[in-house]
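A lone chain, given as structure tokens: the form predicted on its own.
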Amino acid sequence: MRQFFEKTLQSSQSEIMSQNLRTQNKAYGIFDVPFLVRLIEAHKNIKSALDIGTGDGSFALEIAQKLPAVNFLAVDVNANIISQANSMATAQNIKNIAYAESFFDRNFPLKTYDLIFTKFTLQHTHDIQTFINEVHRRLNPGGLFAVIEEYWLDTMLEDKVWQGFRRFMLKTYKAFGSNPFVPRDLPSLLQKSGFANIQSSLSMNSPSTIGIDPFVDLLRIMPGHVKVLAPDKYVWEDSFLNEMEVWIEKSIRTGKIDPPIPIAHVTAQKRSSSS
């Protein structure tokens, strides 16, 4: 949800946002980190990488820590959380990553990279095709674009509370003018921008795959994130959240059901100059 909020957030709000994003990245990172690390390790020519919409920076920092031969630049529009991310990298003595306050659009510097990646950003982008076009311009020939997005088209479980959770998530996306179905459309958008070797897969983030506590934390963070940082767009009903808490104890913690949050992993490659 990192792009739901403007760069004018107060420092106290930014700290809450950073804490929530760290919790989110820790849960989803069980699949997302290996996905990106394997991608980079499989392409030995990757020496430079750009992370667009880095949020609190913890995801990019973990990748950089595992791949010291790659130089990372991570950007976000929120100055406060970028400052916190820089402090985090300094404290951990990770020298192959830099953070910068920046908005990615046509005016973003035209330096090129071997890899550009973005996590939970495209769903909140108003003109996705232009965004992808600009990514394409900033990749070296043969460079890779990797996208990680939540996919709320189908939660694949017929459960009253779980379907209610999905319904409120879709209402939240609508309140912010965001598109929860980007993974469905992304392959064709990438193709229109000239990308090749497009691949898409889903990881299923459920209590059995990422752990009960991380999954429950995700459920609680999503409505809480909006309530604190953008109360004018808060659509969740207290009665439903109370029902969900009972459901967590009776259905999730007992192992009665195993609801998944699908995450799309999409990659594409810029054609080489000889193609």
Ligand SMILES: C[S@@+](CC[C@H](N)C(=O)[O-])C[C@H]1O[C@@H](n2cnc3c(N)ncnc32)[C@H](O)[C@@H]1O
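Rigid core: the largest C-alpha set superposing within 1.5 Å between the two forms. Positions refer to the first chain, counted from 1. All values reported here derive from a predicted model rather than from experimental measurement. First, how it differs from the form predicted together with this ligand.
- Core-aligned CA deviation for Asn107 between the two forms: 2 Å or greater.
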Given for the second form:
Amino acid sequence: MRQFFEKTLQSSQSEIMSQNLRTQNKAYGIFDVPFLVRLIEAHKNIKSALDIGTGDGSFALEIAQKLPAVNFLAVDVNANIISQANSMATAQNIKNIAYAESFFDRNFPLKTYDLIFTKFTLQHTHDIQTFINEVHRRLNPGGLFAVIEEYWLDTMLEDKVWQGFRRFMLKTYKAFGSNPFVPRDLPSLLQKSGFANIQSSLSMNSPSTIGIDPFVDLLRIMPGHVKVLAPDKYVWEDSFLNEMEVWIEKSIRTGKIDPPIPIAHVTAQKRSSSS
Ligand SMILES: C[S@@+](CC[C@H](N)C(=O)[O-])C[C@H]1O[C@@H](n2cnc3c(N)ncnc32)[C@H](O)[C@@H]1O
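And the form predicted together with this ligand, for comparison with the form predicted on its own?
Once more the chain from above appears, this time first in line as the rest of the complex follows.
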């Protein structure tokens, strides 16, 4: 059965999600954009790319703008955000990307893409192994799969507020039926689908690496976003959020601590001999 983020949202919910994604992309994009651009530049044979679960489309647009020789198709199950994404591409006159309202499943054409990528989508997918199997079948032989995912492993065990933040994040994932540890499971899932050359690395998104303001924006938007998007899944406590605000001023803005949010960058290749 589809999870919350695999279903169509109402237009007011899509607007909230777009705001959230813009904040995330501004913060994490410092590492995520060069990761994907370098990958594509290193494989000159990539001519066609598919982004699954493109959301507001801003991440795929930035990549497409930097790589005009590659044709991008970016799909999302939500029609509202797709029409906004199309307008954004038209307004910026970026012609090598098309956005389409579509749910990625077995109905996509086989052996069609040189690259398939997906960002912050696998974590919300009800059957990750089937999703990866279907990705594998849609790639041309030798094609690449690139995944970008948050990885909520424990960091800075000694900081009480940071641990509280992480605890509420994990509860939020649970409320949405999402998986906060996808990067840990990915290598074996990719292997089972037949992928080779599996590589995984982490970027550490902390105040010192991505900037204090983008980091603080991330911390603030996550609880606020859920409250409006799905009030029944809201788990945060006001007393904790108040404590977090004091901590932001005293510990984050003063540079006393530098907690990292790890983001995994994973790549895998379909064997040239695969059908
Ligand atoms: C958390 S958002 C991430 C958006 C974007 N990749 C980013 O990071 O900015 C996940 C998106 O995936 C979409 N989605 C989830 N499963 C999908 C599927 N199987 N096919 C198409 N869209 C999907 C959701 O509608 C949502 O917009």
